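Starting off, we have a lone chain in the form predicted alone, written out as structure tokens.
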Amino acid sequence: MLSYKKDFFSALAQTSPEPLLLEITGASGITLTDNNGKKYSDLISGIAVSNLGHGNKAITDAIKKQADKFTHLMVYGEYIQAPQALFAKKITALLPRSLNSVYFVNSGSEAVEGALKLAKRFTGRTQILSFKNAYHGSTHGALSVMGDETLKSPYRPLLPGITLSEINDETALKDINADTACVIIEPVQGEGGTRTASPAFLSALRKKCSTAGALLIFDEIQTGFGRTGRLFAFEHAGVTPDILLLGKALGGGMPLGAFIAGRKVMECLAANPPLGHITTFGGHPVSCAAALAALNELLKKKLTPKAKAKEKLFRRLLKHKSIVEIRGKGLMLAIQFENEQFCKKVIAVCLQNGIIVDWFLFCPSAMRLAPPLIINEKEIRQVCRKLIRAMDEVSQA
């Protein structure tokens, strides 16, 4: 048994002071191996990320093959490379026709910092609305429009302008006005506990921002590609966004991310000055190809409208005294428990039991569900007798 703990605490940088400390060795389908040969379902999907599973045969050919024709050759922007091209016209192709612009970034975090500078430059103002208990990654522009204070006040002084609203609450439509360059939404807040903002929400919002000439910003870097039930969760509401965020699921299990905008909109950073934004690794080749493949995957094997009917599995299987309710969409799903303390006793069993599940950091007392969108019927059988076994040895403990 080989083990890299000790490399692993003294070469990198921690995030936290207790990680979970899994050596995995291999992952297919939604199990993980570790170094000791022990398997585990993976029911987090490396938060969102993992749709198509691990070890998706297709992403993997396209990797290597790409790789095999090349990898980094210059600048996002400047060289025409197929991988990019070929990927954001199939995803336009998916999407509302004025969202027709991609620039690709490296990650979800990076497409919220791309977002913001596009809306404060086309619009030429300052202000940003954006919404409690939103994650929208940890860099300096993102952790700005963060809905908890927690994680930000080590940081302050943060971006100047930011006003934090409730959502659904459609008061907060009276702090959008000629100052306004964009206002930022979760349609289902991920770290909020998969809290979903309501059509009529979303539509006034819609309404509100045409108005007063600011941009509405969907960060859909965890709801993106099927994991709701549609390909994008603003088509539950039927409300097209100004700028569409995309990022953990989009790159197939590589690093991408992206922000997506109508093309009269996008141009404005491409002069005044020219390379308003520019990024060195975005849009890499490789991650572009994966990404493509695994698209392809998830329209072939029509894996979106199949997340509607495993959520209601899921819905049916998991009955328990302890559970107070489950919210969210898709396989996208939280379970509430009474207190934070039950919660992280039943993740622990879980693990124990070989069954990874998360809690989410602005509601600690919630389980997150968010499997690769390949599990079947059986698995998801087998992985709820499992969950229902936890709360039983949590509960009677």
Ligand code: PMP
The other form holds:
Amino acid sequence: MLSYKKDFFSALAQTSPEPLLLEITGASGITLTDNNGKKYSDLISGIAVSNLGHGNKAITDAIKKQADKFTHLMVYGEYIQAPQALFAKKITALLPRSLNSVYFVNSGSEAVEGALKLAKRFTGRTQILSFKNAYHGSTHGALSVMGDETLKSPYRPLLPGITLSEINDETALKDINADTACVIIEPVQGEGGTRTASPAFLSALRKKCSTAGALLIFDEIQTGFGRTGRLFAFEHAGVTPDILLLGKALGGGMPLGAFIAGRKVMECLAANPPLGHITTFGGHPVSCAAALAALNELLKKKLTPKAKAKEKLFRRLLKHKSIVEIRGKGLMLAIQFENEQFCKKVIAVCLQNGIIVDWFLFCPSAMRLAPPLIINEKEIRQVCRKLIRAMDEVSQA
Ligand code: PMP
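Given the form predicted alone above, I would also like to look at the protein as it appears in the form predicted together with this ligand.
Time for the whole complex; same chain goes first.
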């Protein structure tokens, strides 16, 4: 068995004292294979990325075809590159008409950075409202609007003028005023443990932002592209943001992010002074080609509406005395346990038994289920049996 473990530890920067250390050599559908030939069912999709599963042929063909034509040519926004133009046209056709201008970047965090800058520039204001337990990324701007002090405080000073409120608490509305540039919210908080902002709350935010002249930003980096049972989670509430943020599943497994706004708002990055936001690799042609293929596959296989029925099956099969609650929407679920230790043990047993699950940054007592949307009924039944067995094993230990 060939292993790169030594190089991983000696040459690569580490992010935690306890990396998972799976050494994956192949991936197909919902299955990952390690360097010992052991198979794992992937129930987290590289954290809500691989919606079409691994090794989707339409996506890999699109990547190869584009790589043969050209890869990087020029910084974003200068040359006309067919994969970018075609993909932007395709997404805007699926969005409300008010969201008709796409700015491509490389990642979720960069989409957040672009959106915060855009809101400041468009409104001429600097105050920002975000929410406790929100995760928007790890760069300075994104960190500033994060709703958790532990990860933030070592990096202060961060952006000034940030107010943190509770989701679904309408007292937040009083903090939106004539100084507010924007409100940034995840319609379903990912790292907070899949906590859903209610339609009434999102609607109240929409009204208050409109009257105060503040921009409403929805971070759909984790919820986007069918995961919650709608193509975009804002469709559940019928509330349209001024800026929509996409990432993760957007690129079909390739790095791609986007902030999307109305043309009039977006125009302010292009003048007085121009080049208000610049990226070398944003909207990389190979990523955009993969993204277009992934979106076409998602629509062709009707995976978005099917996510709802798959959620129901998971909820029906996952019955165990150790489960306090199952939260979330579609295939973005949190299995809430009594405490963090129990959760960690279940995750470890699952891993031994060939099931990849995970916890949440700001909710370590809950287990994350975010499988590829292609997971089928037979696979759901198999993995649920293994999940229940792991809970039994940890309960009896
Ligand atoms: N927003 C949300 C809701 C996320 O879940 C994440 C990533 N977990 C990000 C932003 C940041 O994305 P990236 O890691 O691609 O920078």
